[in-house]
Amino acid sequence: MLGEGILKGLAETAKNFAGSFVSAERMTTVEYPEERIAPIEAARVFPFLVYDGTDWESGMRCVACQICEKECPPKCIYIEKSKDKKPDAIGKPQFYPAKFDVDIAVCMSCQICVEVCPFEAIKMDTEFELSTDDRFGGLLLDREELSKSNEYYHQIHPTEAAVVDARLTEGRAKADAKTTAAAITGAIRGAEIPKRPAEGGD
């Protein structure tokens, strides 16, 4: 009879209305500021620079090789190399970025910089509450604002951080083995002028 389809639809919405008091599955609203959705581990918003230890300047893993600057599709990373060197994550003296700006008003959070970075120096953060009314200052993050500790990285991406740490410790082990081997050959030759250590970086 006429109206039978509409009644079936109304029954459906009535069931949903009654169900919303009873079954949690039908009550999907998450009252954001008070109640939050469980953070999803693989989430990515904006990049950040990882540093080991406590001091962000010396512990920074980035060696300013500028691969991420070239590969970034919207071109929102700007790097300037430092003049002097400091030991990097594996302990080899490398350059470090004197200036590392990310313009989060352009960044499309596509994580290609993370994918192409050979030094595990840049990872994706999950912090998304960044709305601001300051156009020029608030949206251009410089080196200091970007740097976050490795512990923080373990906090937001535990499994990925563990894999990265394993790779780094293995790298350090290989580097130590190489330096000890170089030290032994160096000692044997003794009188010979030691060659300049191989240039690191790109």
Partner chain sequence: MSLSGLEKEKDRPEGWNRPRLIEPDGEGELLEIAMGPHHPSTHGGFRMDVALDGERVIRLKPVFGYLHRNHEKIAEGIGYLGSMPYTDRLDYICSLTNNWAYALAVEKLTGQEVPERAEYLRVILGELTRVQNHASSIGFLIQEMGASGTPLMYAFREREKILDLFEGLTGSRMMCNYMRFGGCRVDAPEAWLTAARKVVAGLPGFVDEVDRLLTGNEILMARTQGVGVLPPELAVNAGVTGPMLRASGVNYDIRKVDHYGIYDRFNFRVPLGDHWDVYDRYMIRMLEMRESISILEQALKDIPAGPVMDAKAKIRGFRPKPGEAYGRIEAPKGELGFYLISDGGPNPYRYRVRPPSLINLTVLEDMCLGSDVADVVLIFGSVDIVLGEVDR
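With the form predicted in complex with its partner chain in hand, show me what the form predicted alone looks like.
A lone chain is what you will see next.
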């Protein structure tokens, strides 16, 4: 029938409108900013950098591989790789970002940077109250402003963070086992095996 889809849409709107007066679940209007609703766990706004421990600089997971910078559709991420290296969480020397900027005026919250990061170093925040009267500098976040602890990550995305921590723990265990195995193999190879004396010598 001509116009059937429109009638169905209007019926659904009327049902929701009427239901909002009698159902608490349908009363979604919030008197913001006096009232606030906690964001759902799957919410995503702008990216932030995860660090382990208490010091953001030494605990940063990012190794400046620049994959997120290359894959970012609006090109809002800018990274400069360090000239030197520092130990990561498992003690392996790694590069780190000497500069890591995100222009949130350009970012479209697509989460591609999160999906391509092999080190679980960049995640999506739920903080949306970022208004500023500084049109340029205020919307360009540097690595210190972007850095947030793993504990904060657990607070806003507990399910996802638990999965990530389990994956990282497993990876570290495998790396430790590999290092131990290599050390044992090296010790065995380096050990001198005494030769048996020749039988029936002169």
